[in-house]
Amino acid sequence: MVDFVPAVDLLYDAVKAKGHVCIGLDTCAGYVPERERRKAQNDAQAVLAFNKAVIDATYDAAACYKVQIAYYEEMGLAGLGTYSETLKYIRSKGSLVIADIKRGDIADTALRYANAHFSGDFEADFVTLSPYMGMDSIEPWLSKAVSCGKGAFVLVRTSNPGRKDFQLLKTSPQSAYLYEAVGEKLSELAKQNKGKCGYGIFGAVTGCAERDEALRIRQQYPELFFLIPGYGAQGGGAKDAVSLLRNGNGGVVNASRSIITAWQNAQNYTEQAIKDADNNFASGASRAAVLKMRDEILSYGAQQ
């Protein structure tokens, strides 16, 4: 039997090895240089090319990567197979990849979810969820996770104006609003289901807050490993998102068109980052994105 370190622990020592930053390849062919894009046969293969472009410029720099399913499948077959390619090349490197794919079902289909997404030409270390059908639709994502080394990040609180439809609901006036129920229900799961590294192999999916909000939730949920949206182009800041960490760890703070779409302001490059990205302009940009988010991160972390 092979024994698997947890993708948990892995992260962790990934974020202490490299900072907080968790690249977002959201990438759609409109993200990529016009000059860049007619080089290739179709979109799909602009978009693969420019996504190897930001890895081989930033994996020394960042934790890992977050790629959303919803860019590649708009491009059909020939996308499917640019998202494939963009997780394996990204794992080649010895990085982590986070499948943004918000799967929430039932039983034998979350199974069926699983493995695809756990295995095969869609592999990666973490995947999304949403927890709206209930914890037997995070089940079966857990047993394969056990069984092969995985993670996972629930949706807990986001970082979307919509969240207050639902999350922010109570069902009396005395109660917790309903987002706390799930961080409840997972924190339970998280007990159980630990790396060596403290925190439990499904984490929680929680946005960029306020200060004082933000420090309650993380200690609300000390067992629980954050991703963190809302960076960037949605508004938040090193500020907001350190305030979700605990003791310089326990979280990955994801930015997607900041960091994709650094190329397109000029003030985020500078010759030396597109002599460090081997003279790509556009992966140069991102590089100098990273690079500046991730020592704000550290320089706030280092002031709490």
Contents of the next structure:
Number of protein chains: 2
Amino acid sequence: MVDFVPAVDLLYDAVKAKGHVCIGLDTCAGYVPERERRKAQNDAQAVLAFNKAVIDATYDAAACYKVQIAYYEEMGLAGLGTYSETLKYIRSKGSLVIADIKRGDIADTALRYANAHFSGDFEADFVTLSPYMGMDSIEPWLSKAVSCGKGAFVLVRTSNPGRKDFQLLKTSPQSAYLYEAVGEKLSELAKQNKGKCGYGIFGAVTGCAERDEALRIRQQYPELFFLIPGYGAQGGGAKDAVSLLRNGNGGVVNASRSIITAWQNAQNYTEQAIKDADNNFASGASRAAVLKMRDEILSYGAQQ
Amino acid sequence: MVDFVPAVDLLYDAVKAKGHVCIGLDTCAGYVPERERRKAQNDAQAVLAFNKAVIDATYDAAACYKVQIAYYEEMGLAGLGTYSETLKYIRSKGSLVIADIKRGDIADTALRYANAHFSGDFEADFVTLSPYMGMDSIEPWLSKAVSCGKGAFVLVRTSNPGRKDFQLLKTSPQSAYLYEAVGEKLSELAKQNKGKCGYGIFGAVTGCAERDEALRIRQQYPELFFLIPGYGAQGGGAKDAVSLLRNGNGGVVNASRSIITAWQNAQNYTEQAIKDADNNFASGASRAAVLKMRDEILSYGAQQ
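Switch from the form predicted on its own to the form predicted in complex with a further copy of the same chain and print that structure.
Time for the whole complex; same chain goes first.
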């Protein structure tokens, strides 16, 4: 019998070694420099080549990658080929990948999804899940994850304005927010299924929040590893993000557009920084953006 | 400029002409008779051939099809090829198809998903959506749907036991269930975006419920067209399902396993019924199951 190391332990170690950045490869063809795009047979191929260049230029400086499947589904079957190849390429570098698929379905269907995303063409280390249908839409993933060393991040408190519609409704009997009811259930599950690092093998998606709320959330769920979106393009900063960390670990901070389209704002980086980073202009800019973000988070974290 | 007929109007007419059955093509290779499976090159091809036979045998007797993408994702890239071909085949028959994808993501990501599932390789007439992130995860789909005559069903009250975890929490200030908070928001949106049939172009997933609850839900949301799962394998019956209809329309009732694996329980159908239905044993049994279900719903509906 093979004993799998839970993915959360690998992620914990990756954060220790390489910082907190989770690079979001939400790549559409429009993000690929025109010159590179014209070289490719089609958009799906252009995105794959671009992703590979970004991965080559950044894998030693990021904790993990997150790949948003919507961008690939939009390109149809060829796009999903690129999605599959991107995941494989990340894993071939020894890096971890979160499949941002936000699936949420029950029973047999959940198991099918778990087979789809924890093995085969679309194998990832972690997935993101949506809890609306209830814990029977989460648990089937757990048994599969335990058996093959995978993990998941369940949507708890997101950073989009629409979180007010339902996540921030007060629920009885505890008069807690809906997202706290979700966090509570997830917490129970994490306590019973921990990695050696002390975090549950299932964690939470918890967006950048105001400092007070962030600190409260961190305190409420000490055993949950956080996937923290909302950095950069979505307005959150390193200061907000570090409030969700714990002893300098326990979370990865995702940025997508600000990294992969960094080449469009190359004035933010010195020519030398880009040249030093990589021969390829676009991936060089991405690397410069990653290093800047990583160091910002580390420096704020050190002040905590 | 082309004026698109909203998909909900087409579905309304389909119910009038062909009854309320929504056939769930949640097909895995294990549901294909061994003899047929051996004829195919691989599992994805076996499922495609099986789906086509079922569609040929049933499209005149069902309101629409629902294809659960998890079963196809499980088979990887080849499976998604079968998913794409199945959708195309249904539409080539002039039938409607609901892509059961339960997506739920925001802003640009939602638009990417909408492009993916309202056009191109994965074009469907309707999709299913999950509301946890808030209405900004629903609205981007709406603008796209309006522009191309598509529709959606948003998860409101599902029929799995886990619905108790979150959907049935009481929320303040109205002291309504969470699912009613979702239904309310969806209702507002439907009122502003109706088809000629009087139903909103976005409807709700509302599982079979106890008669009293079902009648109350139907009364609360007169403008929502319902996708009603939970029939057959999930324990609901025609009697429960019809309580969610309105004047004999306003809903389709989904059954998956009880239809596509009907051949495994062929003792439920007379040999003649199967022979009459189709030369192919499996799809013949499926047709017999569809006709039985359709007539049960119609007869209960007539008693209302």
